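One chain follows as structure tokens, the form predicted on its own.
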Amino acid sequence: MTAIPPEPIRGQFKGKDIISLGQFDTDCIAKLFRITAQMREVALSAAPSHVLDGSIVVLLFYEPSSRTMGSFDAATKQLGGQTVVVTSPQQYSSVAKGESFADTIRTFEAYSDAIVLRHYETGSAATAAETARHVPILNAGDGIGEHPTQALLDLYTIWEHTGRLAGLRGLVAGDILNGRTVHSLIKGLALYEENELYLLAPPELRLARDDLAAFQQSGIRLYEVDDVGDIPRDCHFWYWTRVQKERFRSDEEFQRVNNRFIVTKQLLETYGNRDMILMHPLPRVGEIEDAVDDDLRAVYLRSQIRNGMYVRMALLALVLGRIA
């Protein structure tokens, strides 16, 4: 799927699409952690909010989905709105009749005020925005593209421990080349002065050499490491992702590079340090291990998760022009 370069944000979120990091500068992403403090406060006061009364949002799901899925519904719920869940429409859906994409963007179209899009194509949010004319589309994972609502929570969640976003050193290890997470972090990383990353990852798990150019001219330091003993003293942050599974031909292959860096308790404390926070987007199936929770860095289970419903709870909010 291919589509023209979604619209900056520029202060003005009412009616936007939402579909990649590179719509934002950092006067938008300083006015959404502002709304997003008070949307904590919203739902840490468990009282009735009216900030979406009438207002529903269809989750579109193409691929499975807990955390994304889960807070994009809660948040909506929170400010005293309402969802259709549609997950795996190519199943459940006309989708397995033969309806098109388009066809089934205008349909759900017409019985909302937001559409969250999750889809196994690379640019499907940005075709969906394209052909959706009366509401919004809020990508929530486009194949190995972009994860944009995921990197605005991590970067809230960096900003709530550093108390800024500029400055930090980070690392960054899995699956690089795949992770769409990781991809919108690092361009959410690049708005600012004087960051630099480590890509922890196998050789066949690096980024893409085309996308590795384009974020190095953005002006992000990135540096490639395939060894643990590479791994800074003195990272702000960690942040793990698993081997996407799904992402590979074969089985074989999938084991070839599957869990090459597990963070135990060791790996921690030789290399980590005690005022760093440990991240991952989730789920986790290995590559952190269970003893590492307990950890007070570990903050994966905890801020970073919550995070994630406060963050949605802003955007839905200044999207649909409840917020100014």
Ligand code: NCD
The other form holds:
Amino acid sequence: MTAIPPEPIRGQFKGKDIISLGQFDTDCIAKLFRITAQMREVALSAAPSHVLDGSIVVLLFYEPSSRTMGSFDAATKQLGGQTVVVTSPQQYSSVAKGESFADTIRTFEAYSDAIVLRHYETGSAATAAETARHVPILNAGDGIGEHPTQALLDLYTIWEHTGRLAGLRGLVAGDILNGRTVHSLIKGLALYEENELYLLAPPELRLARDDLAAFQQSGIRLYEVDDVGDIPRDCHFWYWTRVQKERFRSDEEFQRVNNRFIVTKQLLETYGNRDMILMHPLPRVGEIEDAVDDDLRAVYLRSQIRNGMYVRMALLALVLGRIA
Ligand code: NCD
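Now that the form predicted on its own has been shown, please provide the structure of the form predicted in complex with N-carbamoyl-L-aspartate (NCD).
Every chain and every other molecule in the complex is listed next, the one we just looked at coming first.
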């Protein structure tokens, strides 16, 4: 799938597709985060909100999802909107009868004010955005490409804990090659000054060389490492990820690289520090020991999940033009 690059947001969210972190600048992230903080209050208050009254959001998910789907659904309903949930359209919709991607998008466009799309093909969200002329497309993960709303909630979580998004040192571990959340997160952190990331992965799961070069050109400092001994002790955050099993040709290839790096209490004790946070986009499948969950630095089952709903509430209100 090839598509034209998405339009930059430049302060004007209304009607925009959200395809890539590359559309954002620091001002629009600051604006989004101001509204996200307000949305938290809305969600915590018992009073019903009418921000999305009368709007319908289609959740079109070709791949499995718990948090992205659940939080977009909850975010819409928190604001008084409604959802049409279409899971596994390749099995349960007319896609199973051979309907094309374009016709599927056109169909759901006719019923909705926005479409949240998760698809296994990289570039699918941009293609859908070209097809849907009347409603915004929000990319909820396109193959190994990007997952911008996840990166926005990740940035929000980092900002909430450190008070800034510049001058940060972070560790990203796991599947850097196939992890779409990582690709969006790197683009997001590259918007700010003086950020550096250590990328801990087996050689087979390093960033694609073109992506590495492009990211480095954008100003962020990236250091590729393949040994836990190379983790700097003074990171502000660790961002662990799952090896993306569904992107491998065979189980054997997957097993060869799966869970080379596991967060244990001992690893955190040895290479971590008191002030850092430990993040994960989830699901985790063995790469963080359960014993670590009680550590207050482990935010993945706490604020990182909750922030997903708040950020998505803010984003929906903005792209649907209900908040300027
Ligand atoms: C991620 C995804 O789907 O890319 N999940 C999520 O949305 N939080 C990460 C993953 O599946 O490993």
